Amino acid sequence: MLPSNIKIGIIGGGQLGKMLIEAGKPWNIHYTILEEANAPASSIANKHIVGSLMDYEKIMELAADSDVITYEIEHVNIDALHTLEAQGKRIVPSPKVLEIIQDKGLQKLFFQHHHIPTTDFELLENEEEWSEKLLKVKGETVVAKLRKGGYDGKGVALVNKKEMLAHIRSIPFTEPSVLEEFVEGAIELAVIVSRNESGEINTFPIAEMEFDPQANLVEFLYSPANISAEIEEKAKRIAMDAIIKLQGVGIFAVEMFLDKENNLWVNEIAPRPHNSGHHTIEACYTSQYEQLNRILLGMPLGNTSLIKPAAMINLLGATDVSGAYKITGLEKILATEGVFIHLYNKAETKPKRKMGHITILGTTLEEVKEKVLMVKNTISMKAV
């Protein structure tokens, strides 16, 4: 029901929180964020509690000012969330879901136990186990991931099995990690799933992702993905099955690999709006951010259909620029039909830091891809 007097608390105040608030402003929703000073979302939040996402007492302070709590990043104080949920506070998604997703090892075990297709893997606790566990994982190349704390390409490393065994002292991580089979030549897909507390569930059109190999970040994506209707239906079915088995409520990004034999393997799940769904703001009837607001307010899910084919380009900090910056080429880009720029209110840039994104719409995917090339060749970030 609108107007709503429900107060939403967001743990985190980065660009995801900012876009969630932007989506809810037409509905006059009240938002309180918990984040360090000078957060991207601080300029538009109704209230800003300054503090760490790991601070138990600050989360309790946020809860006292909120009817429902969500989070825009996985690395938060989960003990505080468990306490609040036990006291009856609505938390979306539940900390029971976050506890599994926070730990990439628990995620893989969950997939295995619930027959959700995922790649071969081994868990290791310390550096002494590397040699033994490396030998057990299929393939010559292995993906190593920290079980906790990794994000935006950090805490992930590709290793050659033979080279690593020959130089075992050069292992990338000494903390508890996951070793996973590398899917050679895979197409990377993302399925955004929305599910509310009444069990209503739907998906957004699938996005196909292209990664920056140095930063291991999404550089740009397309939607609809260039896959068959059969593969699309299968991917959506697997993604929804995973969220139902998690008993998840909220917005979830289910990332998958499509291998050369058309097998689908679930890579990871993010329990929040995701980089692979930014384009939905302009490209879909309901964005991933409006959808999460609907779920938080107990409203029906919105129509997720694609209005037009779309692409999204991440605006990453240049490798040779740190500190104050300016963006050049905006005049040409903004003169182009179907191009939308989102900046994240970050005062300083760093190499490969996410500074914003650009959504591109077109009548056909071919037209979209032509515009993508133009935008990539036109825009740049310069030091001031």
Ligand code: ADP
Contents of the next structure:
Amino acid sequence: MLPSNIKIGIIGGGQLGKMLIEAGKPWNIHYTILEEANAPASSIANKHIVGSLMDYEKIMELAADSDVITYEIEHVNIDALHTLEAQGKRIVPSPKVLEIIQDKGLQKLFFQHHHIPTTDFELLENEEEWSEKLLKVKGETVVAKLRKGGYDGKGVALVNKKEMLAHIRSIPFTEPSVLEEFVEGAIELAVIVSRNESGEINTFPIAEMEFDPQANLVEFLYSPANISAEIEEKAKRIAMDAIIKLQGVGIFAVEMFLDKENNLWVNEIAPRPHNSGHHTIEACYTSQYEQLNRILLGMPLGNTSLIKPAAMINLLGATDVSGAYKITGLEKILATEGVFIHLYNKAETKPKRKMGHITILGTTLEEVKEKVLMVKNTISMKAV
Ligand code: ADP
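Given the form predicted on its own, state the structure of the form predicted together with adenosine-5'-diphosphate.
Below: every chain and molecule of the assembly, starting with the one above.
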């Protein structure tokens, strides 16, 4: 079947959906999105079904008009996906995979069961279990995570064990949660894995997050990661092994920690294109978005090699601006070679909201990092 005859349905119409559609435009793929009104992807989707990602009937409506369904976010109505899969509709990745990933507790149990390296953890159901479970996790600091519903660090809290046991700090979550060992001084890596229905598998070059030590926020990420060839190979092997064990078909971002003793620990898996792979649009022969389109269409995987070293900066909403906004400094940035701006078509900003991103290419990582500094010092967001 020619790609132009295939209709792809995307649950969600945010920036990830927008970039998936952008990557499919040269192939004239037909896209329908399901998303609330004014979505980033609505201006370029062929059809927009307005509604909630949790709405069973709306997902059925989307499926009726699509040959294959994918999703750009984990928080969708999974019952609808199970029903559709049972009816023979292609859902990529499969709802069985999503069911594990939607729940951080099930994910940890899956890693443990399949000997995928992950930090030790305890699961708790309610407030009463906190003290007992907290004592079982090693270390002064413990990471608490809501099992369901968290994203972008919301639903994650660092807990000082002593303070909490002495009731100096209150319990961050009362819902079912995971308590896990904190990896101190970890380097954060992301390995994006692609796997198609014939079982063909590859990975993208690893991306490394650069943290702002003061704010403890990801400043920018870059690829290739500053790690040895041996660790790179090992990280890729662990990531592919995890996806094979999941029997995953699609694009998966496997987030990992590299500790001070050079151990790798899988943090979590995202079953979709990921923030850590935005740079692949310009930096790799095949982007993560084109790769997902290939997988959705049943095509062979594309070459994921880096064309040039790259960095990616998230363009986040300024902390002092809400509502209508303008971005300044774009002229100077665009006059620089190897700088690419992506804006997500969001009418209003909020503090820390992902408004766009900038990809920077260079001949060496040093050159890339110099350009990152220039871009960060030049761009700003103001209220209008
Ligand atoms: P989310 O799904 O909301 O992105 P994550 O599980 O990725 O949540 O956690 C968010 C951030 O918290 C991570 O990127 C990392 O910086 C930190 N973090 C999470 N778990 C650990 C851990 N076990 N050890 C050290 N840092 C952690």
